[in-house]
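For reference, the chain that follows is the form predicted alone, supplied as structure tokens.
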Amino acid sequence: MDSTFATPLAQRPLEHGCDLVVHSATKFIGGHNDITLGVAAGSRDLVDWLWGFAVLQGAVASPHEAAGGIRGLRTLGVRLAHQSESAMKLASALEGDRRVASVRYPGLPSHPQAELARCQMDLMGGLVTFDVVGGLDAGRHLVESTGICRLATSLGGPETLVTHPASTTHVSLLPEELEAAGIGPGTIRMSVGLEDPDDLVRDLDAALGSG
């Protein structure tokens, strides 16, 4: 399992019977954009032979690269708890917005899965998925819009950073692809930083505009 999003702090597949868990450690076990690492957790044999496997390959992290993730994981607790808070925050606000169709966050009530999230994880995460109304044209606009919120397809570190994926990261995906991977037109996934809460809710509400 792929447990990027979660990291260790917020699920831990390994309780509930996967057998082999990755990470990309450049992420939010990074959490500072400045690093490229990976992360494999699992049973005995399956590590090892990824061990093995590395070692043949020369995967092997620099120091420079070690040493961003062990200071990535010494405040991983206050950034993702932070994080966490301030996406249930905005994923509230998206929610009661007439401009803003749908929103997609595990700690939300309505989430299809919200009962699931509470048994499993411990913090919800910082990534927040939201579909704008006026489709293309709309989604575009607001991540050109906002102030405090950057344009990029990155993910996990400091600054709350915002993407387009029908017109960035999933563009060559045909129009019935884009839907079966969930993204719509005016879809927007949002990685929620470290500012205040309150500012990029405000930030927000002046991208998306009067509608």
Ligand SMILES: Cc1ncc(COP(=O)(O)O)c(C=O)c1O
Given for the second form:
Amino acid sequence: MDSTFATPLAQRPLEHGCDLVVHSATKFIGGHNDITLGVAAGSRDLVDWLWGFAVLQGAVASPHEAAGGIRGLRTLGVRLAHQSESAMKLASALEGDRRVASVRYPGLPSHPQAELARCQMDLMGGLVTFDVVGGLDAGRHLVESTGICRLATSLGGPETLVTHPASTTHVSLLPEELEAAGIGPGTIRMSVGLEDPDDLVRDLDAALGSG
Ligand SMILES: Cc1ncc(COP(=O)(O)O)c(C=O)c1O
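Got the form predicted alone; any chance of the form predicted in complex with this ligand too?
Below is the entire complex, every chain and molecule, led by the chain shown above.
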């Protein structure tokens, strides 16, 4: 299970029967967009096997990355609580907006797996996905119009980042592949940061324009 989006504070897949859990600690665990690091958790046997493989491949964390990971862990709790609360606020604001076709956030009662998320997750995390009315052009326009939310592909850091997968990260996919991945022409992925959520609501409101 890749549990990067949830972090170990929001969800613990080993308790739900998974054998091995990996996290890109580059994201929420590091939390400052300044390290590249990975974490794996599981049974002794599996972790020993992975460790041997990692050493053979030379995938060893540098002192800077390791120290950044430890520093990030100290503040993960407060950061993720703030990001989850802000994400819920933004998801609710977007859901009621006529310029937005749909919103996906596990904390929203409208999410198809809201009940499962409620049983399984302690926090709902900082990732919100929404589809703007107007498709490709409207999606591209939004990510180029925000002031506080920056257009970049990473997630889990202090700054709110937005991506428009159909015109950037997933531009090479065929229409049917995009659909299978749940990506529409107007889909926006937002990693909510540590800013004041009211500022973020105002930023998105202005970027959505007249719709
Ligand atoms: C869910 C998820 N897992 C793993 C990775 C890979 O992370 P890293 O860049 O630390 O190797 C990413 C990177 O975007 C990710 O989003």
